[in-house]
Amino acid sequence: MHGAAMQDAAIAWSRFGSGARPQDRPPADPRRWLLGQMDRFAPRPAALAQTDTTDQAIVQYKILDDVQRERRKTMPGKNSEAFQTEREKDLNRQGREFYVTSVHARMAAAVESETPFIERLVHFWANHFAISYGRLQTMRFAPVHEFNAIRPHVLGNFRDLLVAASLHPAMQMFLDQAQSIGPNSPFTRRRENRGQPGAGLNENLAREIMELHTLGVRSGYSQQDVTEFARALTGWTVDGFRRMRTLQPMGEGRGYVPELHEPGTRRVMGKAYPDTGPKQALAILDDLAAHPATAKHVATKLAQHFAGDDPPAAMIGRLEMAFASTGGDLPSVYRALVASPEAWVAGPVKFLQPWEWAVASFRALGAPLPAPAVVNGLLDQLGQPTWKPGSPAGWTDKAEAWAAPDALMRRVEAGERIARSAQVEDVPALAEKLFPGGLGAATLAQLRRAESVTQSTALLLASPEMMRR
């Protein structure tokens, strides 16, 4: 392969994918190789075969909820961890173990993937629809959100992905949708007639869908639009969260309770939506998914992820047009992304986030993953614990958050530990395979001068080529 072709192969591996592996050979046609992955992607690969479904997570949640309800009956007012029963402690321990093994399974899926471009898109969308498990009660829902709401829809239509991700039990719990009740709903009126306090409307989910998942900030919607959307969303809940006879299962752990719904027509962004029960909120989601501001918001984030912290306007416009003209067909957007010359410029355009660097490091060495607790500890040390961004906005995609001196030092220290367990015979030769036509002379010289294979491996993991894509 000549120089330009080798460069494109390296870009396909690192910028679009998750880094090369020792056994990989540069694709003859990098763009065709990327697009061909859409035909080979497995939503549930072998590494994730044993992970829970959403319904299984619901069952475990109900068991814990029953145990906690029983304790509150027998020990009223004593809700702190100090009063947990042994059964509660055991269930919470199981929840923590499930989280740790799920992070390991996620890492294994990424490291072993034969379709790394699509895996990167899975992680992109999981961060776009970010959740943070926070409480032990909802710990089981963070992994199943990505595995069962994101992965099956990553190659589908944006509208379907939006509905699956935004109304999934994990998102509802994270943003308190399950507690949102219409102020004029039958449920609230019954409580008020009995002299009990009325229930409250929660706007968290409506706001984040509009601000983060679809339209983006400063895109023309008002606070009144958020409130009206929140009213339309009332009734949507988690299947089993509310023990009510009228609950209607809506699939994937979602439920709808008519008596919690705020009655009446809703007006959002100038359009009236008649009261059609659960379909009212879905109709609003349909229009949000198809809105021009959503096309621009999604296009901007994708361009930023693949072409730099300040992506070119021409590329954004190209992705925006692909989104709008196809009604949000994601494969069409991805094809426009791969076809964009701005994404193939020479030299690195992005600084790897800790998760990306860890995946690339394990792929580069071709060694078995360490134990689940070790993988989790590594990601915690690097400052990007999985499914814990701390904000509905997710992890930032910009280098300024990840390239600080202390963050780099943690990455170097982690690389040294990974290197000690690696089994690489010729590190300079491996580096030349991983970065065809793109390995710097300074890096190669350092690798050759290293006093040991372990030191050379650590230097490779800390090299500029491994830090950027």
Given for the second form:
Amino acid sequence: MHGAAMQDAAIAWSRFGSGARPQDRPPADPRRWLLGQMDRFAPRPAALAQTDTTDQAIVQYKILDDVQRERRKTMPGKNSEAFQTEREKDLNRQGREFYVTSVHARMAAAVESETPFIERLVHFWANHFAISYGRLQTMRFAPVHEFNAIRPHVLGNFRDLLVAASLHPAMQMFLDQAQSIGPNSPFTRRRENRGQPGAGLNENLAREIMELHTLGVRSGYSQQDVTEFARALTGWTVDGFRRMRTLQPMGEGRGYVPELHEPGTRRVMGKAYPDTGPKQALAILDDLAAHPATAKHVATKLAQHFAGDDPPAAMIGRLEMAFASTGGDLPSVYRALVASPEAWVAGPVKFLQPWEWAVASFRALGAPLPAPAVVNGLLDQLGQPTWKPGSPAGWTDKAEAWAAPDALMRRVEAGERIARSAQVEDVPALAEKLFPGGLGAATLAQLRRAESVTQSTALLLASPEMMRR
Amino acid sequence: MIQRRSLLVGAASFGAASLISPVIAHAAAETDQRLLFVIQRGAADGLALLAPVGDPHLTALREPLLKGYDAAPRIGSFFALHPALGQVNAMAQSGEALFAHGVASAYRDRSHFDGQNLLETGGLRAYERRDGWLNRLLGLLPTGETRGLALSTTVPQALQGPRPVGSYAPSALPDADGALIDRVSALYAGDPQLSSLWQEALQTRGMAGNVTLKNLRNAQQTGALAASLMQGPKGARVMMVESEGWDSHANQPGQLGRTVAALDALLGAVRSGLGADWNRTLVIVATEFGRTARVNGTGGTDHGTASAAMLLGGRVRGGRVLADWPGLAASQLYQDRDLAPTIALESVIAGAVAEHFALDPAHTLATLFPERKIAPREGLLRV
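Return the structure block for the form predicted in complex with its partner chain; the form predicted alone was the one displayed.
First the chain shown before, then all remaining chains and molecules of the complex.
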């Protein structure tokens, strides 16, 4: 294999995938190799077989929630951690452990993956529908969201992915939907009649669905549209721990409580939606998913992720067209992506995010993954703790945010640490295999000149070839 | 009929005292002044940070959020500081903390991400500019060793731009082997981007010395570290620290109380850590936008418009609140929802920065916030 073919193989590996492994052979037809992964992708691969379902996570949450309620009842006003019971501490420990093993499982799935392009898409969508949890009580939900709401839908229709991801209990809890109640709902009316303070609307989820998940910011919707959508969403809640008698299970841990729903027709972006209970919000979601602004938003983000921070407009236009003309059929969009010549230009187009660099490093060395605590610690120190981007906008996808002095120093330090536990026989030979036709002469010279295999391995992980794709 | 009250608590107002300050003439050598920008990410509730307890409508709008303000320190007769801002209050009492209320950037929508982008880039439309106003400020300062530094692993938007800046955050990773460091320098020699980042990183690590911290979770230690990185002739002159946890949609008093206390600890540690350099330091604390005037259905507040900003430092004309108070009656609220913006945040930032570094105010504003057609505020610092 020579020249252009070799270069395409290297691009398929690193730009569309997560980097090569020592045993990988360059694919003869890189585009076909990428598209073929759609037929081979496993939504629940071996590495994730032991992770919780949504229902299991809710059961666990309820156990902790009950223990905490009980404590608050018996020790009123004692809210702080200092008053935690042994049982509660134990449950919190379990929650933390669940998070740590889930991050490890995610890393294992990415490192072992034979369908790295689709794994990348999973991570892309998990970040598009980002959840960020710091609180122990809710830590179980971020992994559960990605494994149960994102993974099964990455090769489906965008509308189904949207409904699964945006209304999943994890997202509802993260964006306060579980607490949002119609100001004129029967529930609020009843409370007011009893002279109790009214609970009310929280527009957080509605806003982020419009701004982040679908239309994109500044795409023509107004504050009034956000509020109207928030009203339509009332009633949607989490099933399983807020024992309301009239809760109707809606599947995947979601529920609908009619008394919480704001009655009446809603008007969003000029269209009227009659009060059809839970279907009112779904009807709005259908229209948001099919809106041209959504096609543009998704196309732009995908192009940015695979073809560079400032992707050419022509490419965005083609992805947008593929999205719109197929009613959001994601495989059609991915085919347009792989078919875009702009994504196959020579030379690196993206600076790797810390997660991507860590996955690529572990794949490159082919060594067994370190223990869960070590993997978690590395990601923390690299500045990208999994499922904790800190905001519903997710991690930023541009080089300016990641190519920073301290961040680079940390990669070098982390690389040295990974190198110490790896066993590579011939680092320069490995490097030539990993970057066929693309290994710089300067890098190769430094790898050869290193004073030990460990140092050479650390230099490989620090090399410009590993930092970009 | 909108009733407006102009407030300038505790100080006289300043006329056109010094359009061109005499200090400008001899600003040639490297500046000895330091700027710390603390960004409050998540939309800080200005009405909680500095509650307008003198406004007759406050209680009706947000009674559940006002516990603890009865005994809170007053700034003038109209405003009460958040009870957890003890160290900031001490600065206010000694005239080293100035507040601006009813401030907002040019941004008038309610997306955190767009709002922060505008606050940091200083542009008029989100994502239009790639460089930040702190980076452009570096271009106005006398050249030499003048350094910009972010106390974080990556470089926040406000510091990004053509002028090289550092980033640093303590880490739990073992330091790389010295021999490896040298070889990485050689490895990056032919790669302009990586070698420039690498040299910055080495320089900052050298400056930080033997830091025993492993992260930035403790606000007081973070403040002390920021101070140490700004100290001395080689210290950073333009520094940025990120403060998070301000998005108080639910159960606001508890969550916000912790975030405010952390900010107070950070600022207190900056002040004590800087020692004599405090007199050469300006701290600006600002957020992307404020929050709704009314409490929402979940005991919190939603995304709003105007908020409050703080200027701290040894030379600040403090102990007062700069406000053109818009009022909190329903008809006075912005879109019947938020505290109305009456002061451009950019005019405060540009005015204070210009006075601090002895720069021409109009030129400073035009450089930091190129499209804002506003005048820089004057008389914020003792010059």
